[in-house]
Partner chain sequence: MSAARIDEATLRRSVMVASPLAVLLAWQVLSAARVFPPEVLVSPQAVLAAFGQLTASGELARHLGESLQRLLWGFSIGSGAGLLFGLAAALSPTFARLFDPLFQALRQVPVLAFIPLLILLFGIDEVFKIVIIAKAAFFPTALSTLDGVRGVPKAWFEVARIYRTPLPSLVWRVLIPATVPAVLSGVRLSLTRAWLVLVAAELIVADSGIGQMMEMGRQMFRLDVVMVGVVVCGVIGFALDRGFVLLQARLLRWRAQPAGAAA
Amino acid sequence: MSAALRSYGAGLPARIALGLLVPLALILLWDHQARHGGEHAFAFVSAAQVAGALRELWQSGDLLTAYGNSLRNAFGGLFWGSVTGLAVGSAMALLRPVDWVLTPLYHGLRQVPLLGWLPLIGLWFGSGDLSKVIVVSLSAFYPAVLYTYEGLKGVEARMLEVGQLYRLTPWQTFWRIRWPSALPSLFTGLLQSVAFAWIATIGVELLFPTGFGLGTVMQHGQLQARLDIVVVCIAVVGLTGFAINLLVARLSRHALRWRPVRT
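Taking the form predicted alone, give the structure of this chain alone.
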């Protein structure tokens, strides 16, 4: 789509406007259903009600407090899960004995849904922030391991042969050949880890009642039959996920600017 728009000379403002068409249409449809939906109107809230709930949460400070707590859990889990996944994936890709030992275990454990780990983690660590960070770390860990492993193992043989021709040491081969070749896969894994970490953060806040995050605010809104508060939280969660994904994608394009651009 973006390539087609560039070919027609459309600039960034035009692309942003086109990207907003569907969300705006859905908001207008939702608002119309809330105002004129008849017997089904109870399942919707008007845009004015949502704006009122947003103002209420903002003035009370609950939104900022919950948002900050959710971001802290998300980025804490993302950091530990990604770093550990990068280390484990690298060891599996570069050290054959480690690959033999850990690969069956990794593929077995990652088949267990995150929800399946919650009772065990809750019994071991309680239902506080530590348990939430552990769950988020697991959600980021699995894609980090997979894409690190695939990136480092997928280096073309002819490039490794060039390294042997120049008598590069194992460290030089890793730093000059394997690492640059694996970067696209690593950034893909980071994108996956970011998305899973943010989703897991909200999910675990909904399931673990302690603490105060966006998931907790959503749960309170549900218990109070405050659909407007739930919609505010959903909007904040979606916009934040979109913004984080966009940031990582831009970082990826900047780091990989040496690669030829595909049209």
Second form
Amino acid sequence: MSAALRSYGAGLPARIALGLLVPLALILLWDHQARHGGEHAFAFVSAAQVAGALRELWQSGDLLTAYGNSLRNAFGGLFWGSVTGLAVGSAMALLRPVDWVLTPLYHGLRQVPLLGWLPLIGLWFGSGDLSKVIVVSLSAFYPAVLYTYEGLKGVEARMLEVGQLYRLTPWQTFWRIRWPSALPSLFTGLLQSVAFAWIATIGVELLFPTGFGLGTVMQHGQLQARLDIVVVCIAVVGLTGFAINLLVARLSRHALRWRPVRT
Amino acid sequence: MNIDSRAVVRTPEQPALRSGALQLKEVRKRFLFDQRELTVLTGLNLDVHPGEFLSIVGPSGCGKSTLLRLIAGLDDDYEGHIALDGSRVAGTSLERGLVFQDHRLFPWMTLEQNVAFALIRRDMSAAARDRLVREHIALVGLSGFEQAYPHQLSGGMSQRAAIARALVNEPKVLLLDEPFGALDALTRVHLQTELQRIWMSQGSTMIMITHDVDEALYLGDRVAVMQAHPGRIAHIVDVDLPHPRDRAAPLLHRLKDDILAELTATDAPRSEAVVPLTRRRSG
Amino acid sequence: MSAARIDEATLRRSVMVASPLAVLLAWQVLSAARVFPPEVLVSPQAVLAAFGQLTASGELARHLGESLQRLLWGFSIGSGAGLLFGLAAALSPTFARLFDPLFQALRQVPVLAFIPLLILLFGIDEVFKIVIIAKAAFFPTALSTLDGVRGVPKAWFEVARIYRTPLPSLVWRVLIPATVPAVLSGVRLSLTRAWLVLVAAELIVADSGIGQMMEMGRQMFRLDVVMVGVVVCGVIGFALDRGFVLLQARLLRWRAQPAGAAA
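Alternate state requested, the form predicted together with the partner chain (shown: the form predicted alone):
Below is the whole assembly, all chains and molecules, this chain first.
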């Protein structure tokens, strides 16, 4: 046991070093290509150039403005999509006629790839922020409906029986039994909604380059063949996605702390 | 019948008595299964006396659990008559508590919240509620664990918590559906002693279903022996011993031999014929 | 009681058929009554007519052919690479340590954010589209393969050791049946993602394909063409997924059927 621990401790720095090997090699290769020029020299930028682009975007305030706009679209869409999804999913789970009417529509509409709605929504609502928020909402809406529905439907009959035994009203049954037992599923849905909302935000911004978000900055960078700017944006997008995921995971761990810790 | 005298012997410290009399007359329960009608219980007559501890034993599939669900009011669809203190049982009621074999504590509530759950429909001040909850947690010996979540409790502790939840309403009748069936042998013996103590101090009528003849005899004033296909009460054994009891009492052993002989002799051939192979061993 | 249940089942089925029809009818009524101008709400007939026209001219078939060809290449390369990567990472700890940080970092970045980068690196030709689809298909398969292979219970290997099972039998009789279900569910997700990203990529930059057809329709305010595109996208997406599920069911025949569903 202690021997295993010691070998683990000794192995840790080595492991980290091993993990950094490949990314480092790639960066070096990349840097080398950028400096010494190869066939695609124009397409490679040195690490220094990327750092320069970051400084440039930061100092002009563009990065912060664009980042703020993207986050606003993402959270606006996430909010509306989750709230409507929660409402629709609950209605479907609790009222059978609603379930019958909406299930075929939901599954029908869900077949269309998300961004496939863009041209249609663009024609109806223009290519401004409204259209963007609608598409992002839609991306958050699908998982919210699905996981709300499954969570509320999945409550165990034996748990409902306890409510029956103590003569709970329908409202008390919902609030004290159905809802908490659906929570794990709801958080899974939220995790997906967040991820999809962020992807959709970048997608719409790339496609509708009106307004000024991270996607727009990337698009401009691409048109000007400024790979350094594109790389900076990709890093920001990736880190943000990572951070939001972490946040939701923390939140759900806190809300679901009554669950046994799984190893 | 000398039941009244026995009740006096059992609990000299209890008030003279009160309600909790359960009456079953010609109860019959049929299920529709695969278009076929299945009679689970038939011609069932039973008088449970106020404050009595009645054990029910029987082979699997004899309808014990169904009977308990009917009394609890979880299932309303039966023929015949079930009445508590003269009024017909319809739906669930806070007067009839039930402890399930699986504790059925809500995983998202602390022990305290789980016990308080039974009081949601009771009109009382928060202070009175807290006091009741605290008292009943103490009654089952779980003081100090009020804030624990079910996953932090052992199987025995969870079952104690479930008993506290069922008793916190001070029901006239407490129904126990194989409450210790899922516990290991040592915990089981321990909880049987505890249940006896609780029953003696509480004084509500208790009806317990079990597979375990020792358990049934140790706790019961009477033991009803059921038979299967269709489910019915074969006969009722009086256990003429005062509480608290000694497990080693010769009477208990003699009665156990009698009951086991009866269960194996009359039931085995029938269940061989009807119960599928896979389910036979669990009996 | 059983009569009531049959009634409810019939009712349910009819409502589930009626609800999409009702939507269609509402659409027809609204467009016939000219509640909205035709450039905002085309009639179902106009969409049908556009579909007929696009089919007759061979335009739809050409776009669809292009799209499906890209999908085939990108999906095969991506999920194939994902399978190999997942296997290698599950079987060799060194490989896993080398590539894990890079893998995790790239996984965080929404695939659409790579579009500008890939355009700069590969231009806007076929290569770009196939690479982006492959990227989308890579991660779900890689992850599920990794989990699937790592999740094989050690006990089964011990059983194999006791009976001195030779390696080929071990792979064929134990490893593959034990991992295939997990891998396939990852591949299914890969297919869905690939289709989604394909449509998005074609919307953003392409000279052909179903996405491009929709984007052109949007730019020329041809709502009917856009609607045809949306419906075709949905139907293809549905057919791909259904087809895969059928294949999956065939490959996994050996698995225990839920009681009652046995054929």
